[in-house]
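In the form predicted alone, a lone chain appears below as structure tokens.
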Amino acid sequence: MASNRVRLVLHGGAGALPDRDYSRQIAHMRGLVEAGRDRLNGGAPALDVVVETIAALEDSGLYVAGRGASPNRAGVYELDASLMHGPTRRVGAVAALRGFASPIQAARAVMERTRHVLLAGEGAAAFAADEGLETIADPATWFTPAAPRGEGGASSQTGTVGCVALDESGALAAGTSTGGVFGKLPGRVGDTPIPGAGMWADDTAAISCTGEGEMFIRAAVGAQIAFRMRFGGQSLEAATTATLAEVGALAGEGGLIALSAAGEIAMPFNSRGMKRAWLGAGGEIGSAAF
């Protein structure tokens, strides 16, 4: 049975081109809400539906995360995700990981089987490895790079991938992967593993962002939106245009999305564009790129 409830938000990256055609991505993200609807309305946890569609859009090839990744400047892949439950504030995390294919699958073994929340480098190679992760064979086969290195402005030189989902039990979930800035110097990390910057969820609004993320990490993007809602008393439309508005006023460029308790979207950016998609308050489903 379709529930009015269950909201699900996922984003791409920020930074589109105008000159590129996103008729693939749109039409795989559309693709991803509609299964993720799916599973929400059949019960399915929202931690589990933002875990699901986050290995999806990183085993895609689509996007700069997962395989569609780009190597750093020593021409290592080294990948960055995180994941958030908000009823509870379990958190697991992983930066700088080598030789696996989801990087927000080890995030979420770090939530669930150990103490910590962020794991990095060979410590979160040896953890993944342990757990029985899938590895790359082969980097240089199995990494297709969404896009070229130096293509394009500023603005394109990021990409991140990230979902929030809000389910029948009224749980909130978010998560966020990446591939990192182009270029990158070896062992650079960026908001996207780092709660409270890149990705954060309560009980009170799921977020996950994209974009240039020492900016994102210097304004703690993801939790100042939640902290400006619950202590702040704003609306989540007001968090989010405040709180993106400090990454500007940073120089910064990106966007997110955010999620409210109450079933509220927000998909704000400051870049020429973010692909994105959503599930709406009336079943509607939306994908764009600008």
Given for the second form:
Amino acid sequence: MASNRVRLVLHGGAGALPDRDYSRQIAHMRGLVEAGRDRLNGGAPALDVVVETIAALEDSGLYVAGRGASPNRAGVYELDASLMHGPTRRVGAVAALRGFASPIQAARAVMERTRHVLLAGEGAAAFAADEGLETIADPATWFTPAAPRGEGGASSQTGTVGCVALDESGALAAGTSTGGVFGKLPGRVGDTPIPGAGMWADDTAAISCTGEGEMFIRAAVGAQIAFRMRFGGQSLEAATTATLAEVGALAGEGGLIALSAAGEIAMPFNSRGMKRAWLGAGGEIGSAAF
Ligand code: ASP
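Starting from the form predicted alone, produce the coordinates for the form predicted together with aspartic acid.
Let's see the whole complex now, leading with the same chain.
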């Protein structure tokens, strides 16, 4: 039976340029919102739906995450992802992960199978191998970079995927996955796998960010939004607007999706665009790139 409590919002990155056609991404994102809606209405936990949605975004090759990621300056693909369960604040993340098809599945394994929060580099890869996660045989043929190497400012140089969801039990969850920013140095890690920066979920709000990760870390975007609401009594709208303004004050570009425990949705961005789709309060599916 359909519930009007469940919500889902996803993004396909802040790197949307006005002269490009995003109809494939929009159609794909809408399909994933529909699938997520059906799962949530069937009683699936928000955490599962977030992982499934992000895994599908990664696998599509349509965004700068998973299969669509771009290599670092040394030509190596190093991917980051994180996942958080609001009610328990359990969290798992991987950084600079090489050689695995789905960073979000690796983040989930860190959450569920270790006592740690974040595994990086070779250790993350060794753990993912022990967990039997799908490996990439040949990065040269497996990756299909979704975007050309950046020209045209910061907003063309980013592109991440993320999802936030609220399930029938009232639980929030959030996740984010990325190939990082174009032209990054080997070993560079952005906001995506950092809980409280590029991703956060507690019992107040669930947040997933996209944009210039350094500034999202410096503004502690995920935690700042949740704490403005929890300790400052701000609405989701006010908290997200004020926090993104801090990113802007640091000369950072990007955006975020956020969902409150009450089911409110906010999707602000200061970049030229942000690909996104959502399941609204009336059960309607929306989508936009700008
Ligand atoms: N925030 C990501 C990072 O800095 C990039 C992006 O959102 O496109 O790694």
